[in-house]
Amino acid sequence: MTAMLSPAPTAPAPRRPARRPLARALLSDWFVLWLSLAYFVVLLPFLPTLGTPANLVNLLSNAWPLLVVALGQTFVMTIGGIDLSQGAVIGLTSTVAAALIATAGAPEVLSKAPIWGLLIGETGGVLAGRIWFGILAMLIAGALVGLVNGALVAWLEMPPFMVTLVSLITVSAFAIWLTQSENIRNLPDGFVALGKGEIVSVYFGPKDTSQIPRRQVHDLVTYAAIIAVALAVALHWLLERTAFGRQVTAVGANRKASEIAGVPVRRVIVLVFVLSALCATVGSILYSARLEAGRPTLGEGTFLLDVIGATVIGGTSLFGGKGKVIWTVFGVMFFVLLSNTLNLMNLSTFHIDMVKGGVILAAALLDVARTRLLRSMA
């Protein structure tokens, strides 16, 4: 009787060596930074203005407010949600602050607004010139919107998309109603300095500095930069070094498992949405100060596209459970650089939005590719 010989086990096929460097590159924390540098170098010969010191300073000034708002969106996306109400929070808090701290009011503009005579008059707001009280009022108003959003998502288990979409519509309409869609000007100089004040300025021009045109003086280190960098460092520490940060990531990775493990899921969700609204409020401070006016429509248009686009491009997963502040910093850098180059190409607004949409779609596809790579390498 012949013994049946079992076939020898076949060794697993070795992975293709070419895939390993590509996988490491795609999963690297620095991938978007290298992509930004490559994009800059490729376009520099075709757009010489791109590399001028004045344009580089302009890039940084545009990045700070966007970064502040995108940091809050990073936390929401890390728990597997999305916050569409950030633009509405910016419009509301900008209006509230301007109405309270304006040094004078224009009756020909605001006389028909519900806040006229209540929060602001011809002599200014009820807190005219008291900048820090106005900022505190902004933070409270923003936190209340975030608290409502978080409570509805956490306790009623409503979809974040639907909750924040309703907030976007409702809060935006309320802000516009407060001023009847009018802007509030005459903001205190101290408040304006938060968005336009400089600590270190640089001058690009002839050596004869006896008569320097203001357009040749550029703010290198501004109060907005200090605020944005400080907030980014603080939130990086919060997400990477604290128990709360680990809970945020755990909730995004698997909410049910987090509940079983004893993570206070509902509290985490509420705090994340409050944090997102507070970041939007800080962004509102920088944008309002930069424009020297309170605008109820400040966060409308394609602003939300820029925030979500920068966050997704940075690498924060749309599926939750994966997000880093450093990724968002690089994503904002790339998105601001992209917007700048498209403007230098003299493209129309429609073409710019089409390109941005395509880039965000590519970033979403990249997120899917990264997720699959992580699963295959596990």
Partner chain sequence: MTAAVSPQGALDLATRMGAVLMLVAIVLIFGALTPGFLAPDSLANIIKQSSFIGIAAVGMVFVLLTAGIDLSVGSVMYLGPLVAGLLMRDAGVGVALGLLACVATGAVLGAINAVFIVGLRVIPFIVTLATLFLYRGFGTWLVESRQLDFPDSLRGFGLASVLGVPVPIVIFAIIAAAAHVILRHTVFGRHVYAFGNDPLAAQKAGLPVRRIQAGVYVISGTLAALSGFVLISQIGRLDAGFGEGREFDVIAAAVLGGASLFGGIGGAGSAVLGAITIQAVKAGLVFSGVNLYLQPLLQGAVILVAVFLDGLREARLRSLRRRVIRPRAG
The other form holds:
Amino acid sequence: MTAMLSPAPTAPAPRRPARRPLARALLSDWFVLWLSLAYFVVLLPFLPTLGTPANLVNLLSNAWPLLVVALGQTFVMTIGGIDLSQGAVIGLTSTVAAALIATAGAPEVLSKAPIWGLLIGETGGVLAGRIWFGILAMLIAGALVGLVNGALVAWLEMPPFMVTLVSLITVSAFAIWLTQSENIRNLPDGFVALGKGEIVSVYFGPKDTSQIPRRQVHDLVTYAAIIAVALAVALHWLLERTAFGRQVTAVGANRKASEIAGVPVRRVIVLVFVLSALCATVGSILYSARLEAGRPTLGEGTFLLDVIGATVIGGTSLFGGKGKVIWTVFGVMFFVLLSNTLNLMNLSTFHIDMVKGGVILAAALLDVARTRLLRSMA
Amino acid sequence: MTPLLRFEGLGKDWFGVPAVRDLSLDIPEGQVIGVIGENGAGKSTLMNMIGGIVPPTHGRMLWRGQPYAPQGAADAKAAGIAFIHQELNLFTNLSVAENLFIDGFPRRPGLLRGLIDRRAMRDRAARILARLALDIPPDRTLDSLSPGERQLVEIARALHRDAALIIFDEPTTSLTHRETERLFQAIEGLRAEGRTVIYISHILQDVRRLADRVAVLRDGRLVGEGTIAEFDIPRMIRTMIGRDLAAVYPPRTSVPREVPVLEVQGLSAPGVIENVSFTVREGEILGLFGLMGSGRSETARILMGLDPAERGEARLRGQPLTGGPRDRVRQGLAFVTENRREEGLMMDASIRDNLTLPAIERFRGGLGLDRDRIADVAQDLRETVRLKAQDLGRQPVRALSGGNQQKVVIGKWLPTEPRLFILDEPTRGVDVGARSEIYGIADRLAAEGAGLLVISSELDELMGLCDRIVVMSRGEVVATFDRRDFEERRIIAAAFREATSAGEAA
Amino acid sequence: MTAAVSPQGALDLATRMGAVLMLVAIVLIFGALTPGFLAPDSLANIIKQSSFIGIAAVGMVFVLLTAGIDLSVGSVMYLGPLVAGLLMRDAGVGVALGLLACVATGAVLGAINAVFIVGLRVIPFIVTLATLFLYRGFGTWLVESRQLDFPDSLRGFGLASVLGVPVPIVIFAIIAAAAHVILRHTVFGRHVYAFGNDPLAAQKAGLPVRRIQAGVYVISGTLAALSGFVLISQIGRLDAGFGEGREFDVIAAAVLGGASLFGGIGGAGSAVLGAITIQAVKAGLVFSGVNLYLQPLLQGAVILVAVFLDGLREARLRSLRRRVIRPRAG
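Next, report the structure of the form predicted in complex with the partner chain; the form predicted alone has already been given.
Full complex below, order starting with the chain above.
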């Protein structure tokens, strides 16, 4: 009964203005960019290789495919969902495309696969060399997975993480079964070129020799870069400047209110999951081209961590209603920089996984903190 | 003799808007106190202060003569105060007995004291249920009980705790006649045991029958208090309403036309509404009045396509309303829900995003959304609904006052050019100044030819605003009044009546 | 008074019976396809092997009852025995102390999850997704991703039997029975159900909601570590990939057995039933010589069906929960 005898509580004191600068920094669109730059500058003296042109170009080339995939995740998180199946979609579409368009099949590797003789034989896939059909098939396969995910979430109101967890298991199992866990090589040159694309190359160094050694030329603008940037611009436009984009944000902010306001909530949810799977498919094109093979296990393991981590650290809220393409761009930069520095420190993969796991936790905490801050400032 | 509970100059401000002010009142021990007042009169805030949910901003409470400042529900419980809310705090996957003892299971003696003593629990539960003359087996899971039975289980839960003060908040809305009677006997039994009861209800007959004393709240103040003998029902109503209506309600500036906008014919949903029929004409403001749980809001939700109807139909300008909310919004419906935080607004989104959501597809421009037009429309809306806001594009709706939030909820529908507005409790949690403005908006909408269906549990609001009032009770339409026949006592009498037939339905 | 079984009760019963029917059907189908499947030895083996997933699934049921999720169980299965193994190998600790260390590690890992979920209010699946990688990364770092061989005394324990019943089954039975008693007959257990049914009402009723929620993650961690120990004690060796992806099996087992992802429904029996079903499917697929790579696909399909049915049940429940304001006719 002690509580009863305590003095009557007074009204809560207004928030201290001293917290405002920190709060504003945390809530700023550019926060993660500043964070990345600060991280870069601090580590530069300790890791001299970090700033070399070769490493910077390497950083960028790692960032593009991840950005493509994370853009799709950004949309899903903006409606308050999550898509764990993106990695499986990457594996599936990589396998499907390779099986269709490979210009030759290796019987000693693939003859046990159920697709052998059906989609692919010794003379290659049924669409051997026809790259655009292959890409179309990838997009269709990816969209189908997204459609199933979205339909289950929208109509049965199943939790998105459970739905996409199940499709992660089944889709990746299916992809592995297709080739009996083997890679499909012999991709057409045109497809492999998508992973390179020396459109603009730069040379850093003295201009004293007429022959520039091959190794010192760095691909700055690649097909991957163009595709990723174009997709980012297009999706930024879709999210910020179209009715659909505003409806995506609305569904995440308040599903019930959106429904009453005439937003086609279920259609939006389905489309967002399709979009997410399509982004994963585009990512799959870039990864497969770089690998010069179709691999059913392409998006497995900690890839999921990279995508979710990059998206959440960028500032897109796990609770929905708040997401921006630019945040994800910065988030991806931070994540790629983080992986890169950890690699340069000669840490083992399991160390890196640990740090990434920790970063996801930190990002989730940051999200909780941001949400509270925003509420308290309102 | 010291009263059980005493309020001394108690007050509570919400962002500067007083919900309860300067309230001083004694709750004597062993009596039933009826607390009445319109919605928004401050009853729930007062109860939340007693329950430790909301700290008062002024004054203090004394419990048995000692200062009482609960920090949370647990303090109120420890002091010996029990609440029975309208919405139940029960667990449908547990048995009746488990629900009764959820916060204090009887344990086995000795070594096995980690385990629940199921037999003791069952026996004690049976005894408590017997006191309420409830013949429910204690082992039944709750989901197999009727709503009324569940309510009685909730009451039983308060009983076994031996609370000194039991507060009932609208307990009878989902009860049948027989169940209500059983509840009243239980309350009388409590009084006979020397317990104190605070009984909040809109059903004035019930208050007359049960209470020893009556306290009347209006606009957060105590405006009347005395023994039940001093308060007959007409005086209760007079005291509850007694306000200068003319100042709040602007005069209607238009007359309804003869063209029907909305025609509802025999709308039924089992367990919710039965054979509901009415018509809203162009330029008409039709009031839908009823007590809590009379089916008013449920009718609105069915009209909006949020809940299914089993029989009957609704036509908007001759076209049958079908499909979900999206289809109906396109057909020309607009719905201002009673629950603006959960169903009306995106609290953390900007005012502009909220204002332009329903009509967002109309703002398509050459390449994506026409953002200049969106900004212009939002600006227009701000003036149309007299929104007091600084920056439409940046300020989140959460930062607005209740009245301005409600203006956003109304304003966001205007760009969709609706033919019929459904306003469910449009002035709940809105201060008097903003209320008047909201009534003004309603009048202008009607003058422009829209039909308005206004749902409210505040009769004076409907009387000040509406051309006609349809009264619902227990899910049925029981009466319709034209403006010239508006008379509080007759309308309230209609709402209180146990409905047996569709009555004088339009 | 409304009579007989409620809609929810009937549905609940249907899902529970559905789980039993599914198990029976699976056993019969595989039995018809491959005669060896129904041999007593083979059936006994299924139950023995199901103990691994089953013990962890019992813990998962606690978590699911609160409408939470624990994705970190696969890594806890790895890290728990690993700590025990290091102690047994380097400090010469006996099997009993090793078991204790393993279980204690699991409890600590579960408590770490609980701190983030209950204390810092981060969504369970994000927390446990992150710790899934954290815990495994920490484990592989401890042993530099080499495999760890256990002393023979451990295998002596794992392959022993009590009155003819193999030790894994004995442990599984004890855990399942204890969980049943806790869930049905203790205050904590009933509070778990109440919390899962309506967290807000639980808070208003003054239940110790934080303790309830934290408790289930500690239990889940503890049992995941124990399940890892039980399997390792049969194998005698711990690979870096041990337990990887097992969280799916564990969740699937609980849901297959009738525990709902939406909280409040399920019991210790769900874990037992679900784990045996999953194991029967696996054994049956092996018996009938289905392509190795096709097996996870079929298992995934079984999980999909279970999750789908759970979703249907929840949708039905939601529509039944709609407010009723007048007595229904009749």
